[in-house]
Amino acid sequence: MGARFSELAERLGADQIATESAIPPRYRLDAFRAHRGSRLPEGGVTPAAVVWPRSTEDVSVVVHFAADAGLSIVPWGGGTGLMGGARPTTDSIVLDMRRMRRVLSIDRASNRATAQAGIVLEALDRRLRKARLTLGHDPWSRPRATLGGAIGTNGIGYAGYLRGTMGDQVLGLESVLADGTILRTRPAVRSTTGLDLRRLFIGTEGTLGIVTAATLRVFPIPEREEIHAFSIRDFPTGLACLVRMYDDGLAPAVMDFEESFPAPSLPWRSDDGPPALYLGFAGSRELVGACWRVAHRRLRAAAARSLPDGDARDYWRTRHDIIYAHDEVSPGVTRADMFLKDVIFDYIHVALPRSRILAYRRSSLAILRRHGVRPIGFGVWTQPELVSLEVLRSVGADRAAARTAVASAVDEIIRRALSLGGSMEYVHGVGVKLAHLMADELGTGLAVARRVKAALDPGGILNSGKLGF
């Protein structure tokens, strides 16, 4: 171990720090990999050190050390971030939080739980289920993502419309500031006592403070969960049907509506066909039954065709499977790296006014054609205003040109969404992937955000380079 880190190793323990050749290759990158459309370098760099804290006090010690040593800190959870939010630099300490994984309390009567930030979401949900409770946040990455990472990106999951984003479920949190101060906010369901300090650390990707624990609103396991699948003749018809359902007051626990496009260069099957809708409700038997009566009335009016129940069961059973593509098959190499080595694959998630979605769809498809990029799927997820678009281009003879073409198309499509009154992300955060678009997103608000960053982190040590900071 280098001499510069010997003091830190003495304070924390040698088993809590790795430097130089002892650093595993996985810490060079998160899940933002070379198969994505980007002008950024494909390969990552090895950080100066990796530290595995066991307590909030350990995190404070590391923050003090980094500030004195002129190093930055990159918080690391499950490594599932898709925007490079955990991508390190050579002068950074990666702070892997996964040894801080204790469930501190479960209050069944109050439907709340407190846990450390490094706990994996699925592990937390298993603990809650023993108390007849469940976590409200259910993203595709649940078997690998951590609580702190989900708070840092303010991610949304399958039950997003019913339960809200991860940040909506945070009642209070504990965070370490750039000067090592430990801040704890009061875990109140509602408070009108000025600035809501906890919101400073929700969705800001560890740039203003390092979340070390949180108290969450959790939920009773529903008596009934019922999901069905449907085919609808075209996207505009399906969108109009969903808008009417939501205006009726329905709050689906699952809603995924997407049309697919043929993509012969994909390493998996993608065919042209009518859009598919996966729709589900959760709660008491009476509530679920009533919701389905309203939903079926709207679906019949849209001439929706029921698909086999097995389709819906398969969709729900496999909803987390994609995360396993990000597991390593060899040091620093994931299944996704191998599976997508011949294509550039990317996605765009924007929030739009309902009235602008069809115009955005037309513009997006035209932009993709102009850049030689294929659409794979276009749809809405959890609620009608949240739009997703998946795209692909073959690598061909010039990988760099393919990555640039996809990146250019993505940027143009995002700017089109902004011009229509939308926002450029609602799922994965900004990281480094979208940092160059923050001025388009925030306008003069970016300068305000940077003043907040400068006030809380004057040395710029917390996850520098992310979120446009």
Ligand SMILES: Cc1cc2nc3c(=O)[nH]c(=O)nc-3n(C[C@H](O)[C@H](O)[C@H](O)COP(=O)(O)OP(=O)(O)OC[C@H]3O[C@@H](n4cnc5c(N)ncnc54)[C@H](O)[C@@H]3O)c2cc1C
Given for the second form:
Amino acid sequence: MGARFSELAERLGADQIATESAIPPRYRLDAFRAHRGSRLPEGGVTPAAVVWPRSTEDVSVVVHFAADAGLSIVPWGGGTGLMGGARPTTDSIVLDMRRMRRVLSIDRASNRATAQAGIVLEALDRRLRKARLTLGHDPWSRPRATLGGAIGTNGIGYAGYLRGTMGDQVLGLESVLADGTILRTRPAVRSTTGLDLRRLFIGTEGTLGIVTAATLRVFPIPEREEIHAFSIRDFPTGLACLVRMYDDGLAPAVMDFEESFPAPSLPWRSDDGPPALYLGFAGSRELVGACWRVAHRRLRAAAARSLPDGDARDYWRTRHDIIYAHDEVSPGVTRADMFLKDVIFDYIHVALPRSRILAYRRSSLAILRRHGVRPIGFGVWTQPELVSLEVLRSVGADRAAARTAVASAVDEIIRRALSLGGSMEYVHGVGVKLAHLMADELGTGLAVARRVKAALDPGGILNSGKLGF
Ligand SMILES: Cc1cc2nc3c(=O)[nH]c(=O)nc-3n(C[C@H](O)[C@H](O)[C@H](O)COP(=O)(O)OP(=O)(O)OC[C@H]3O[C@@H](n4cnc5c(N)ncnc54)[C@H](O)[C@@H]3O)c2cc1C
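Complement to the form predicted on its own: the form predicted in complex with this ligand:
Zooming out: every chain and molecule, the one shown earlier first.
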């Protein structure tokens, strides 16, 4: 233990802190790894220390210590963030929140629950299910991501249209500020009492405060959930069909519509058949039946073809499997690192006005061609405005050149989305990966955001370098 941390170890307990060679290599990087397009260094660095707080007071102690020692703090949930939001610097303390994982209360009659921020989403959902409730927020990363990380990124899951984003579910929260103050906002379904302080900590990646607990809106387990799979002849036809369904007032519990492109260098099977739609509704039996009647009318008009029920069942059963590829197979090395070692793989998730999606698709494909990057998939998820694009390039002889080519293509595509009236990222946040684009995203708002940051964290100790701060 380095001498400067011994005082902290005494206050917290020696089993709550690691320094120097005792720091596990996994804390060098979150899920923003070497296989992504970027001009940033691939490898990450070891932080000055890792601390595992057990209580809100512990967090406050660490914040005071960091301020006195001239160190910064990087909140860490499951480390599944894809933008480097939890990537440490050498002069930072990583605050791994996962020992703060208690469910503090469940109020079945009010459909609300309070939990500490380090609880893994799946564990929280399991607890809620015992009370015949469900979390609602269901990202691909549910088995590993934490409540605090989901709030920090304002993530969205499979049921995002019906249940809202993680932030939409937060009724109130507890947060530790840069000066150690513990702020508790009043959990309310609505309030018109001025500045909504809760929102300061939603989607701001731990740069304004460390979320230690939250009260959430949760949901009764629906009587019926029914998902079916379809194929639709092309993307524009499917998009038009979906737009009509949403305009009809349908609120799907699942909607995933994607076209695939042939990709010979892909390390898994690529399918370039017609685009597939996974669509589901949840609620009472009558409601689900009525939703399907409306949806089928729209699907018939688009000449959609039903796929076997097994396809939808497999889709749903395996929906979280990909996150296990981010587990370590040896210290600091994940299965994804091995699997993707010969390719640069990236994704772009923009929110666009519906009327601009096809123009964005055309431009993106042209930009990718120009940069020698292949599209793998183009689709919409949870609602027609939320658009995803996955891309790939072989590493070839020059790995740095391949990373830069993908990064340049991604930047250009994002700027195109902005010029079409969109927002550059709707699900994974900004972290360090997209920080250089924050001026394009926010315009003069970036200076305003920086003033808010300076007011709350004048010493810049909370997750500095993220979000363009
Ligand atoms: C394969 C894969 C699939 C994914 N699918 C989805 C998806 O479907 N939907 C989705 O939304 N995301 C998805 N993600 C991204 C990621 O899982 C989410 O962003 C998730 O919410 C991050 O949670 P975490 O606990 O791992 O946070 P981390 O990665 O540890 O942290 C994320 C950010 O939040 C900050 N943070 C962490 N804890 C706190 C806290 N207590 N207080 C304040 N700030 C905090 C961190 O500093 C960092 O900036 C996916 C990631 C992978 C690898």
